[in-house]
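Just one chain follows, in the form predicted on its own, and it is written as structure tokens.
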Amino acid sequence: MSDLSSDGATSRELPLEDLAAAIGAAVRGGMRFAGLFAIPEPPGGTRLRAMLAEPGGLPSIDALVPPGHHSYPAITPSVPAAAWYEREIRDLYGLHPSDHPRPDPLVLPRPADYPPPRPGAGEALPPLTVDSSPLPAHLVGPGVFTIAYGPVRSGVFESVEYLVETPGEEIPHLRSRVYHKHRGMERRFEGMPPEDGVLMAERAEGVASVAHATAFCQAVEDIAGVSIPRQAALVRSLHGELERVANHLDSVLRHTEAAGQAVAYSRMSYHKERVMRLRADLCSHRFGRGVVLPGGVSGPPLLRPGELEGAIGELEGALRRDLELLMSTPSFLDRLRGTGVIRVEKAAAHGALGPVGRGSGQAEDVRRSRPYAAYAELPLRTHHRDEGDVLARQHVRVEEIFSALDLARHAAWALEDAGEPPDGAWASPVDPEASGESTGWAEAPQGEVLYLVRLHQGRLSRAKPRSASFHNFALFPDAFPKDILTDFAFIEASFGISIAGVAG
């Protein structure tokens, strides 16, 4: 055993040929597969790092792909949850996972003669023309046809391409491509100081700006050996919970739109707008951007606790009335019940995150299992169900809306009791020459977000976000085999996916 990271997590380094077996053994032993990262190592090698979650910790297993090697034994046959991670690494690093069941391009379909971008290596790249060849059909037979859905769709949706293969109504096979939304986020971080990197993190998955900024800054603070003021931790939790409410309401209102519940759709849109305006009243930005900084936060909330308490109370009362009506409407519930089922066993094997996981029996929430910000002192209530359908995911979100409002209220009053930080500074100084590597995390509305961060003399040499959207979206096709085309909108809304968070 060797401690290779500065975040206090235990890391093992193994020969490359032993990596897949070791990860598989760890998962079978009860650890959750949390992600697979590639880290360039000079001169031309690539380190593969598997993150494995357990209560209170995030240990990792590393293996080095030596310079000149372009393949490695695939992890997916041992741990199917690694499938999309290995596809992404193949796109970005040119490393082929041998024996992978389907190593199709995912986030960056490169022409054969284009070099992999290798984020973190600092290598210059020529202009890229993406290989946008249509996805080939998977199913064949009498009466089977394909529907190319996207990348441009009606409504305000992010660009994503679905290939729906169906004999008529049922959807036995579904594939997706997300490269239209790929922005090269990992390359954009390179060379930035942390105070600029947090601005990029806020935009990696805009609907989870606070969560991404918190996870990024946590990694930077760990590298620099910085403890943030308690008051700053409370502010981070306050804004993180209001972000959760806004995201969960967005999922609910998309369900009402799909079900033709016009009045409920209008009411949920109104309530979401109230939440966004409350967030703007607290920090002058509807998405909470500019609040979380390396070392702490930019300052106290702009509303006094009494004002915030009143606003939350009014919102909570109106929301409770409208959601109770919606969740007792048979014509609405009938569309959600039994739709888009993710079995408990499948969710557990994949390590499903957030409401997708908690709707299928997975109780983990990193606010409790690995507390950060001020969650260790707040009265957190978690919710999960076992049905695994769209309705179960909706119930989890509704319950989390009210628990999030309660947490925001407690954080505000705790701030009032704490007063100003002792020296008046809401952020601790971060060494401008800090160097090292660490991992940060947060429980975004979609689930656990991770950041692998490397600093060299105060500049980012590697920043890799892993969103819950990326991890969960690999499960999306598994929700369809027993459903029909008209269920598509409900299943998609129930996952609450941000395609920007998937594509990177």
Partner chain sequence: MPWISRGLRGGILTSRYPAQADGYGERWAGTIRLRHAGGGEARDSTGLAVACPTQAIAVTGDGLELDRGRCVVCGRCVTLRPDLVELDHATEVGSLARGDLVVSTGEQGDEDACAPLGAPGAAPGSLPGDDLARLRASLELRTRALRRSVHVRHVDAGSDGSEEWEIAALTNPVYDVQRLGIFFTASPKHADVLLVTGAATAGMIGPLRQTYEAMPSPKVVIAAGTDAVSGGLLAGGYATDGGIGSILPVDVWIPGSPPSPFSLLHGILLAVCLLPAAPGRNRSHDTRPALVPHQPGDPSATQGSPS
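Requested next: the structure of the form predicted in complex with its partner chain (the form predicted on its own having been shown above).
Below you will find a single chain and nothing else.
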């Protein structure tokens, strides 16, 4: 298997019964559990792959579930962070993790005769029907009250269902279902050439189009043995950083909305609109779609370097004034401080990603630990805090807004110095018949996004996005020790999760 490793890091294959213990040992040894993936191996077998992050690399451990086997020893008892991955694989592949402590379905119930979709297997599927009736309450009895939210939310939000059960004086209990929105993304990738696949990646988690497209294309480029022009790498970083600013501002403005800070809300949403317009000025798309292509990018920024710098500077000045005021408004900070705590140990055990991880002491940032695009040559500042509350996550985002603008400015300068790429080619040609497998990554605004990609003669046979939203969502209920109802909107905003990125 080592020939399939994307980055030269170790990749090994073990007997199925040794998989859980090996992953557990790796995590105890200091590696971060980055995800569990299923890859169909004809005829009828399934490869399970655990990815484990360490500084500079993303080694993996594989084990094969042979054809005809429908269960394997669960990994969750030794690595709790695997819980959601195993539930998803159970629902999508029909593979049962025996001894899983909480094997509730993650995907909505489908008819008994509907086959597991098995992304990557290539079998035709009939249209899906599911049972979307509300979550049944687990707890009944005197003093217990249950509050259901969603899946249709009050307000302009993505669909997700929450059930809050409050058993009297006890700690309330939050359950959630995100798969109303399951779009079957992974199966839709299959059979596409990479240039169509990147359009799918842009829509896997549409508010993080640039990060997803970047991670997807890196995997394709690695398979094809292509290196992208330096100028293209800079453009990817430039757009990735503006995407970060927009997403972090979205999170900030949702905090101000929850706190009833009308003026701050109004101003933050205005600033976010300015960022979206700047992005559109650079590439004709408010979400940066169409910029990242397999092999590079579609072209240079459409603004002249001076205009771009001017726009970034203006934005930075306006944001600095308003964000400094916001972060010294006591009535606002009081609502955030001590709310929705994820302890450092919990975050470490889960391998919490992005601002959720960095608010709880997890310093890792993929831009530094496994530099991609142009990050190796850009002056990256990263930030983390240890308090683990909503305020810590907000501080991290505010600091990242300014470091992102700074990175964008440096990328613009570097682009100006670099001039046109050789022969005016902003994308290197990618072999249309390429075959192989690799993993790409990026630090999306939500945290590390991974793409497992398999190409067979130029067509995608497997593409699996793993968003930070998916990985972090499993931690969400842990942020609710008490008082769910008053803190809900703050905690949700502070997680900054896109449901599209969770539900696939």
